[in-house]
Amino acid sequence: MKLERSDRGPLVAFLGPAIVLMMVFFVIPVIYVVVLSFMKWNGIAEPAFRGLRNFTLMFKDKAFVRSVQNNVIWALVAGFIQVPLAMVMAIILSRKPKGWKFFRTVYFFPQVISGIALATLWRAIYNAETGLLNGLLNSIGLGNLTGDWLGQIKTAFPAVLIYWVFYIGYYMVIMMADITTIDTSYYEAAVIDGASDFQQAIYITIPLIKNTSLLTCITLASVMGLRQFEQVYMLTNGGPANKTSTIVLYMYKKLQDSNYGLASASAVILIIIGVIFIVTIRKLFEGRGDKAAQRKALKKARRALK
């Protein structure tokens, strides 16, 4: 579609401020970080070019390699465990069972609490001496399973990861909003054909939200998994033996050491990993558009229900 000359002025007026803000607060800082990743700089002396030396040093550092592994695991768990749990709850609550508003509020409530506050709460729960988890295990006769959950190498990372997975309210609300836009006639036709609630969810609900809210939630969850910092910092600070370290925490420690070159190099790697995740997720969910996806889903549902 070709723009008329008279339309160009308003278009520039509307888009101009957004483009300027994008350049100032995103494009220029990213370029600056990329340039700085090839430098040796302590924030005081003159930056010195050192090529790929920062990257080679970084990948020889076991703490960084562990951080990358942890972030990839975190992003995968977020996208393919946390979001499916949210989807299940969204499908259930969208049918408005008794007390659905209460449960919707309960699941979403943790999203309005600071991540620092939640991490502090769970640090108290995991406490080896006075923690609620060890106390519960002792009270039900499973005292042999107690331990220092955040201090032991085998349990530290699972302990940091698992509690976070069940905070599904944010993604649940997004998918609930999308499910409410689905035409109810699809479900009415499915009921007439004898479809169960499970079949309706599999053949109608999920296909119709796959390329919209489900794709959005998996992308958001994976990105959130890649940028984890405050929970790990508050619970373990990357310990024990860097087993719970993340890329952002590694970057933060290098900034504390005034090693801005290595910190910038780790930021570049994080950006690259994030882009790879986003592109891969979009490829996995790639479709022919919302309308085409809906038609395909409905045809598949009718075949399955015959």
Given for the second form:
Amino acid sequence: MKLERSDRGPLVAFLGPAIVLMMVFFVIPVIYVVVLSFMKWNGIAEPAFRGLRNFTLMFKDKAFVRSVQNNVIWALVAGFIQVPLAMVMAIILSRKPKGWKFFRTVYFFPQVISGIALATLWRAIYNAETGLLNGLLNSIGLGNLTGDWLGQIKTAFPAVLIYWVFYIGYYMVIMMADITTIDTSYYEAAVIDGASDFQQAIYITIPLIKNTSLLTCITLASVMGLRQFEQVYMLTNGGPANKTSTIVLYMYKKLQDSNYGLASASAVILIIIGVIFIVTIRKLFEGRGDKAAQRKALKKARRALK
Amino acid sequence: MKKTIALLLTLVMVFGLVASMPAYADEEIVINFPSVWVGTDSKAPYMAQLIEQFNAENAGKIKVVVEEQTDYQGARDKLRTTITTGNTPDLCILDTTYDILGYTASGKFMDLTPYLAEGWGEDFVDGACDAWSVDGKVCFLPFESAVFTPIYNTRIFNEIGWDHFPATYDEFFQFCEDAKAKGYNAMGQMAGENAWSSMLWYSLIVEAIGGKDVYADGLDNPAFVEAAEVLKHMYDYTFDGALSAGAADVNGHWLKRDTAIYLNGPWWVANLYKEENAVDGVLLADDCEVALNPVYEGGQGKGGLVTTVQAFLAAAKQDDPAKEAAVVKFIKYITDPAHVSELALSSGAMFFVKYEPSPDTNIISQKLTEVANSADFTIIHVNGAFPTAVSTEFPAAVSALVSGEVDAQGFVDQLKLAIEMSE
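Form predicted on its own done, so how does the form predicted together with its partner chain look?
Now the complete complex, all chains and molecules, led by this one.
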């Protein structure tokens, strides 16, 4: 579509502020971070160019390598365990079983509590001496399984990760909203054809939300997994032996040390990993448009039911 | 009409300029003071009283506005950010000794040397200000000091069958065995948070092995590796969960009377006298005794003491002479020997200001002062002796050491890498 001369004014008026804000608060800071990643700067003296030394030092540091690994695991768990769990719950609750509103509230409730508060709560639960988890294990005769969950190398990272996986409310609500927009005639036709609830979910619901809310949730969850900070900071501060560290926590520690160059270099790596994740997810889900997806889903459903 | 509008606009501009000019001499000068001596800090009550008193005495002329910082790490981060962004607070507290080099070099802090030379310097412990001057300038005034020496619970010692504090580290570990056999933790260790207790114990061991020149070769002195072995061994005699423990865990065990030896700064002494920490009406202080760092066999640390500057006072460089005078007036007010004496009495903390201790000073604080005065030499703790990167890495290095991820040499190498990365 060709723009008329008279359209240009409103276009600039509407897009201008957004572009300026984007430049000031995103593009310029990102460029600044990239430039700083090649510098040595303590925030006080003049920055000095040091080439790739920040990056070579960083990859020499086991803590950074571990942080990258943890972030990748976190993002994968978020995208491929947490979101599917949310999807299952969204599908179940969208069928409106008895008490669905109660469960929807229960699952969503942790989202309104700050991550710091949740981490503090779980820190108490995991406490080696007074924690609820060890108390529970002792009371059911599994005292031999008790331990310092956040202090032992083998258990610290899983302990930090596991509790968080079950906070699915946010993604569940997004997918529930999407599911309600699916034309009910598809389900009615499927019921007439004898499709079970499970078959309806597999052949109608999932294909129809795949390119919309499911993709959005996986992208969001993966990004959240990549930028994990407050939970780890509160629960373990990256310990023991940096085994639970994440890139943002690593970056924060470098900022504490007034090492702005290294902090920026780690931020650059985080941006690169983030871009790789988002592009990969998009590629994986790249499919046809909504209508094509609906047609394909219906055909598939009919074939399966024959 | 045009002339009227132009005149009005000019007046508005002039008014705007005047309004943004520095304060007039007869206007109240506001001193912005981000302070960690608030909340539950032992110095908080008397500091609040002192500031209120100062504001009342200078009503209409100077007003100190405290920005409460209840978290030390948060305060450090904020201070660094404000300095970086050119918003250095009028007055601030700094507890990271290594940072004073860079901060002084930034030129953003007021040089207090001329004021100290006018006689004010006489109020401070001899040589203290000079020791922390950078290029002949005292921008960071050493104010609160700290000595780190063990305090032990005599009741637990008696129960275990010990009538004295171990004089050597061999004896120390014998005591640890005895304590463990009786179900007590010999001492509290923590590798969580900033691993403060473990850092202090490590500093004591480093001092005992390496002596007064232990920092001369950086981390290359073999004392650091040997001390790491000893520190690892100590974790066999602390409470469960020490690898993820924080200060609250260490303090909690000590207050519960299941830990025999406690190591922290003198600011903690006030807690020993609190009724809320008493058990069956007996104050914890009544069961406490101050000890000396044990001697390490073959070590060079006999008679040494681990200390630090717990707090420096520093002020932003001012363009306005009236404001500079106001800030200096307030710092002099805080460091006034009479006020410091009261502050020491109420908090248990120690200071670089020469003051007459109150006759009401508690026994533990008196003994800590005796220990400080009788030391043959002092070294500062490990966190203070190296760049901040070492204190940031210390918890991870300790947990790696204790978990067996690295050996003692690996522990020291991890700290060295942290330094290399910060350079």
